[in-house]
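Encoded as structure tokens, the following chain is the form predicted on its own, with no partner shown.
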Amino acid sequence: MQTEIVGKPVPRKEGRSKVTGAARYVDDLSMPGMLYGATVRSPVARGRIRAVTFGEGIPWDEFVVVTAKDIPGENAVALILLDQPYLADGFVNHAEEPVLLLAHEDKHLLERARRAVTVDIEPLPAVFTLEESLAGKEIVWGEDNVFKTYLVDKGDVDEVWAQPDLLIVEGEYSTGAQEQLYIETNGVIAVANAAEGVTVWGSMQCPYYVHKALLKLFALPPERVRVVQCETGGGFGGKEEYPSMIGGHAALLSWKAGGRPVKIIYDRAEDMVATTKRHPSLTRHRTAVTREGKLVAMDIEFVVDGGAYATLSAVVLSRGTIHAAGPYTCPNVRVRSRAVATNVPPHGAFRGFGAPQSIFALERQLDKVAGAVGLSPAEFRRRNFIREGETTATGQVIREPVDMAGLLDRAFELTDYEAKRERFARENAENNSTQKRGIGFASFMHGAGFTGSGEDYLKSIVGAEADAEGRVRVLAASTEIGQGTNTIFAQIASNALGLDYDLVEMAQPDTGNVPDSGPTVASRTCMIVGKLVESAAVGLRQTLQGAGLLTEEYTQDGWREACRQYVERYGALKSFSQYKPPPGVHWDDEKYQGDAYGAYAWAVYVAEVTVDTLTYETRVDDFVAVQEVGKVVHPILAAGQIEGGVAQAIGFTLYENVVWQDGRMINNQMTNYVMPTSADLPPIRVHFEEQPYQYGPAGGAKGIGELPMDGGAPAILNAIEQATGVRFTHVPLMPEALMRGLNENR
């Protein structure tokens, strides 16, 4: 029997096909009679559509043209709220909103035609920032521009402020939008007609999200809609909900074209200008602390800019809200949060999902609080770290061993933090060099899986099947988007059955063939779905043993023979597993209290920076990431997740600035939307501590994918503050803002 597969850097399941070029992405696919599709979009942010004009010189009779009137079902993308139309019908609420669709077999003529369509819109007053939305001078959604609100309330915050001998510290922090910038842009192919139904192939994270959306769009039963994930070149959340939009568009064109296949592939400019980004945020903190440095109260207001439609803002807001108080124990916590509407393209999922925004604010605020009470940032946190048996802001009792102080010690040991902090402070004061150095850290946690009752609501299912030769195939809708899903699932199944890794393969995520294992989001793939993979695999073994074909101890040859006999006697050998919450997990959706997540990953990140006070550039010189993530399934993939997340966090902090003009991103090219290259990144040193989670797969794995996005921004800005003596409270911190801050300080 195969042993020791977990924790080993086995070859990636799809690695060979990718490096040899054999992997086929959606734009590599072609079908007989295929048309190309394009989207005509609104040129303004808000207004009433007066007319659509088709210009001269184009053979319009050769084109398939789809408007809102051609939609056979409901003109709304099914997600959480049904507020976002597939095609604008009378009004537009953001620049680049889809108005009509075109298709033609000549992609070059198609582009000429798209440019020849004029959408005449009577402009209406628009709202472009969350501050304008909160002010309420113009109502652009509902009665008050508010998509969703939450309240987390622990203890009695209002009773605290009048207590004597407490220090009260206030702060305000903001974060900007960020583009996911996956390597492969959005793309789909659709075949749709009344006789055969709808099939969509595409680059996506969540096939069943697209399936759900197409059901409403075409008013069809589930068995007549099929969604297939192709090889996908990255997602980071940007392909969570948006494929429902582009998939619907291609299917609508195919439907009107009598079932001819339609391919839509966005170029980079369209992908950046029209699709979702990270939610900008504004956070206000009011913190009460004793003079000995113990937290007494945290009053937090957290607001995110949802854009023109609700999309995923409610659940992004939820995660940001719950993480806003961090890995600290505090008897009185209140978090009031809102997602508000503006007239920019809807913001959506992005790695971290609201937590990077609220954690940035918290970790900057706590450095400020530490200074107010005369403690070092490290000592202040040591006095307030949450421990096993204590409660989070939602009242969740931490039942797992947690050692934040130990993670802090390990991170400081790896970076020589204390000595460098002292040395940098001395050197910055003593010399007149324009190169100022600093070191800072952030301590944080990230919950794995859907928040609260989300996993129970999903009731995800995973299957496993074995053929007559003993090969095992995992049946799940969870997608490989570069992070290693295929590999870790195969490791988990192989480990559960004691079989060679090469005997396990993954079924292509296809709603016609695999059950709904839920979306590939929320750091849930390994911990939640991986556990179902393990259970389904164990179910195969139990089925064979129950049939008297397999003993408790067996060899690989014995497994093969048992499978052969079972298939000959009984037919298909399959096992399915459905999610059940761990015992003792309780969540109250109304009060927003209880066990927000089954488990958390815990981390301390340390950043070392050099700030050039002549050119106003900041360089990250070294970065150490220490995290406890349960059991590490694949050390190279796990380290890669951390390295990639830290790189994105560095971009979020110092480089990636979305420039808006009248509600439209105007730097929607890779020449003027600046992201860090490999030359801009420091050594990223990754270290894992393992504290297995009782209900995790493969000996106790927890979620990992989103965690590294959370700690980079506050660690870097805390380091910049040490280097410059200036408190910066927003990201991205561009050179212009650094220049203004330093000049004002002088």
The other form holds:
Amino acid sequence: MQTEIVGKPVPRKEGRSKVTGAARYVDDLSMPGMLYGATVRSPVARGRIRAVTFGEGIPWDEFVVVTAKDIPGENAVALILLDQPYLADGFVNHAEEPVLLLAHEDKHLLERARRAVTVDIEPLPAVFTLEESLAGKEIVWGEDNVFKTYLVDKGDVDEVWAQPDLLIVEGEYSTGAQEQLYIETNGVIAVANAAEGVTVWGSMQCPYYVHKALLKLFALPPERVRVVQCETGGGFGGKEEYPSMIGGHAALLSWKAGGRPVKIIYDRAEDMVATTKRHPSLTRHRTAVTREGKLVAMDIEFVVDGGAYATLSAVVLSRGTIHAAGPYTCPNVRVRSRAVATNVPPHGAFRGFGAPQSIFALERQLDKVAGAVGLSPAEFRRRNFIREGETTATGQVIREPVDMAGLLDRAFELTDYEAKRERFARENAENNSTQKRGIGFASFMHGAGFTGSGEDYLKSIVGAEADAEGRVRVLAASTEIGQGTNTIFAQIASNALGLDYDLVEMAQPDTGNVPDSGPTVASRTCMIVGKLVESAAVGLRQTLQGAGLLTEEYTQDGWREACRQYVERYGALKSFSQYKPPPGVHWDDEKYQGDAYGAYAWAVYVAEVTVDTLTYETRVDDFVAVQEVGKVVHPILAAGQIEGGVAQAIGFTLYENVVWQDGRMINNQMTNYVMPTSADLPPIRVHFEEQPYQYGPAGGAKGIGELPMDGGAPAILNAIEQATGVRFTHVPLMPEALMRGLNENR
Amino acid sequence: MRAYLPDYHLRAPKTLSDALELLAREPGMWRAFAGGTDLMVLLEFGALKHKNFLSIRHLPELRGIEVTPEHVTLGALTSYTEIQRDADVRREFPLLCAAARETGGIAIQNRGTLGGNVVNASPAADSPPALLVYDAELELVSASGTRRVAYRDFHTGYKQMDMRPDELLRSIRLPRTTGDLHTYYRKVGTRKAQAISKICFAAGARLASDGRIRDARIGLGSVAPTVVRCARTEDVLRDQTPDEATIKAACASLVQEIVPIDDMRSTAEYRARVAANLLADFLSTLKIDGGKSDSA
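Given the form predicted on its own above, produce the structure of the same protein in the form predicted together with its partner chain.
Next comes the full complex, and the chain you just saw is listed first.
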């Protein structure tokens, strides 16, 4: 019997097949008689469709053509609201909105045909920025352009402003869109007809989201729809909701083609121009602080640009709202937030999900407040860090030991922060070098799992089954998208049962075969679903023990023998576990008060930069990420999550700029949308502190996936402020903007 | 792939004279295809308008690096990798090596050619500013003969060249008179690799024994419809000591001489200012030592 599989860097479950090329991604699959599908999209941002013309020189009778009229069920992507059509019906609300679908067996001719279709649109006035939307320049959604609002209200902020002896500091911060840039673009294959129902294979994070959407689209009962996740090359949120769209499109084409398989694979240009990105945001802060540097009030207004349809904006807004006040104790906090509509392709899920936006604003603002009080950024935060027993903005009492000051100490020690801060200040002032140095940090937290009662609504289920040889299979819809789901689930099950890691395998996520363990999002896979994996595995053992086939203590051979006998006598051995909230957790959806998350990961990130005053380019020279994430299940995968997230955050901060023109991304190529390369990244030094979470799996794991996206941007801009003396407030901070900032401040 | 492949034709003539004959017979019909690193991008986007291509990659007459006492001559098909590996080029033409090193990634450097970089005529190309500094000369061949063109006169407008449809670029010739130039190269593209230039700056100069600038050469990319040699600014520098006043005058001249634009990659303001900053930086390094510098 092996011990301590948790915390051990076991080989990735699917590592061998990925390295050898045996892993099958959706574009590796082909089916007899398969057609290729393409999407004809709107050339303008908003308007009324006057006509669709099919050009000359194309054998149109060979093509399958699908319009909104061909939809058997409801023309709406089922997610939170039903406002987004699968195919525009008379009206378009954003550039690149799908209008018509084509399929043909020759994919080159298909592309030629796609270009031969002209969609004639009478343009209507559109709004392209959240400022225009807020100003009501044009009402483009609902009655007031507002998808969703939240109010978090703790204490009484308005009572504070008039109090004597307080410093009031205001600030405004904004963030831009960001493309997920998973390495595998969106792609699916569908087979659909009235006789057999609908099956979709594809690259995705959430098979049951696609399942739910297809039920509505085809008006079919659940058992007639099947969704299978293929090997998936990254998601970062970009394959949370979008596969419901492309999966529906391929299925509609197949349905019209009488059940011939239809494959749709976006190329990079289409994937970048048409699919979701991170929500741009605007945050206004008004902070009241005593002269001793204690926070008294935080009044925060947070707005995100949701794009043309509601999609997931309400949920993104929620997470951004709850994280807006950070890991600090403050008696009076008000967060007023809004998600608004614009005529750009809907913004969607992207690692961090609103939190990187609001945390960026907060951590920039706190450096400003610290300056106003005359304290160092570190000392100011030390005086306000939240501690066990204190309450967050939503009134959640922190019941776990939290040591933000300890994380800060550790991060400073690893970077020699204080000495560098002093040295850079001196050198920048003294010498005439064109290279200016700076060091800065951000402290933050990230809640794991769905917000508030989200997990209660989901009621996720995980199964485990054992065969006659004692092999255990985990049945879950949680997907492996590169982050390590397969591996950590197998570790958790093997740990729970005391079996070899190799004896545990993962079932392919297939709605025909696995229960709904919820979407693969929100840093929930390890902490929430992992816990269900653990209890489902334990259920197998209890069943065997209940049947008198397994003793309290057992060997692996004993386990195998017990399974053999059980299967022989009773047939399949399966166990299922469903989510139940931990005791004492309360959330009020109306007041937005209570326990927002079961657990938080806590972190302090330090960035060191050099700003080149000749080219206005910033290089991140060193990056230290210190975090407390509960029990670390797999040290290499966990460090990989942090390194990747930090790299993505560096892109978000200094490189990745979506250039919009009339609501359309015009730099939709990787040559012109500049993501950092390995040559641009610093060493990313990752350190974990482990404070086991009592309701987490494998001895107390929490969530980790989104956390590293949160701290990079403010840490880097705080460092740039030291290097340049300029208080930048927007990311991405491109060299052109840095140049303007330097010039205006001299 | 957004192109309709059956629309495209590729011919691979056996010899250079076969190729030139074909070009002469049907001028404008055929477009040369060497490394393909620019053309394939357009093909992928379905934006490659030309349909008929002449593969020249295998023609030995367009290959090789030849060294004579007066010149180093690079065949048009010389790849960026070959440029970086050649000892003579490395020793005498460091700007060209720096440009080759910063063009694309390794696969592109193996496949892309110097000749292609010239005749693709992108104002954002990385090696032309270096070629301008080195007073490169092009050899153009056609069925009716050979002619030489000074590279600084070759680009006549955006994507316009002094090159007839029946001609091929055969080689690029560099006079071996620049070994003692104090040189400076900087490609600015936000990221360190795989970038398209926002500004590409190459320069060289000599100081006379009295500390005056004897020979200043400035080549710039991404600041005008073509890559440019900044002759007016060079005139401002000639016979001046590289002091603060000179630097100021030269920078003022440079921003007048170039005509950068706003586009999706950057702004005119940024391009002008960074070009001036780099010129100032280059000139200030001249002041400090005056020896040969490394390229950035």
